[in-house]
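What follows is one chain in structure tokens, specifically the form predicted alone.
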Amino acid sequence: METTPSPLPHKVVAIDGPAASGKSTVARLLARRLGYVYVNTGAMYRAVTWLALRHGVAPSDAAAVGALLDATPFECGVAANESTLRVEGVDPAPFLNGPEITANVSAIAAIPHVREVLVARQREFVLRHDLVMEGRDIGTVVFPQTRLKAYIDASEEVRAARRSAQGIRDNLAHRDKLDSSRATAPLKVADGAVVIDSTFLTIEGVVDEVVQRLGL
């Protein structure tokens, strides 16, 4: 029997979408405009990927990755209205966009125990802050009860060009398939979400569209 999610103590704008759709930049700018805290959940999964690779744990070994995560100090905080991370006392941010992380993050993100642990940490943010949170399962799993949901998409060609401009090598078609077909929390449009195609829009244009369509 399904249970109804509890009401949220603070506002949450859920921004979901595939890799390189522009959702991270949109979410950050939207949070600044609203005065909310910006939470990048993708960085959390990348941080676990970095942790596993740092310790020589294969991303395909779900049990070993889960055990490592359980045994590791994984601190989530807020500074300057943005989420922060410290893993084993280290800020992993400078290491999270490397090609090895990008190649393995979808495998890490598909591990049910990793998602269980990180979703619990993500939900802690709403106890103290109004949020703009972006990822792949925010409106479907993390905060399905929020009425403020947007799914940001773009053509594969445009997303590939954006990745290239960032100097990031990423097999988007492969990642899309992995993220959309995983058994746990697959990427999909949340019920009630507004869908915005950013292919021909500027970032500010997407932010304006989110604000208008969600009535923010």
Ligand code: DC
The other form holds:
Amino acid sequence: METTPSPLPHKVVAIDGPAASGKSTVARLLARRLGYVYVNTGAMYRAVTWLALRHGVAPSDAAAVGALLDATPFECGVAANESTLRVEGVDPAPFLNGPEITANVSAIAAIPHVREVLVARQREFVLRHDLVMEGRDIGTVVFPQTRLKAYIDASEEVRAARRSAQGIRDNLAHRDKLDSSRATAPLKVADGAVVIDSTFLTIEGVVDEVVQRLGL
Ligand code: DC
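Form predicted alone already given; the form predicted in complex with ligand DC follows:
Then the entire complex follows, led off by the chain already shown.
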């Protein structure tokens, strides 16, 4: 049975959307503009992927990945108004956008226990900070009670062009299909979210539109 989510002690702007829609850059800029903390939840799923690969655990082995995560110190913090991670005492940030992580992260993100653990950690941020949190399920699962929800989209062509301009190899269509079709917390537009197509907008233009449409 669904329980009613509790009221939030701080403000949360939830930013969801597919890969390379521009949501990370938009969320970071928006957080700076509002003076809120920026939380990148994709980095948390990538960090678990990094952990599994580092230990030789197959991303398809849900039980082994879950057991490894449960046994690992996985610290989530905030520095300079942005979320930070320490996994087994290491800051994994420099390793998280490599092709091996990107190719395996959707399998890791489909594991219900991994999602349960990470969603609980994501919810802890709101105890202390106003947040701009970006991901795939922020408005649907992590903070469905916030009224401030945006879903950022862009055409597949533009998203692929953005990734190659970043020099990042990413099978976007495949990853989107996995992220949108998984059983637990699939990517979808949250109830009440404003949908913004960033295909023909600059990043600043998208931030302006989020601010205006959410009345921030
Ligand atoms: O935003 P990103 O590309 O760094 O996210 C990496 C993967 O993590 C993405 O393919 C789906 C997953 N993810 C998720 O399932 N839920 C989130 N809230 C954030 C990311």
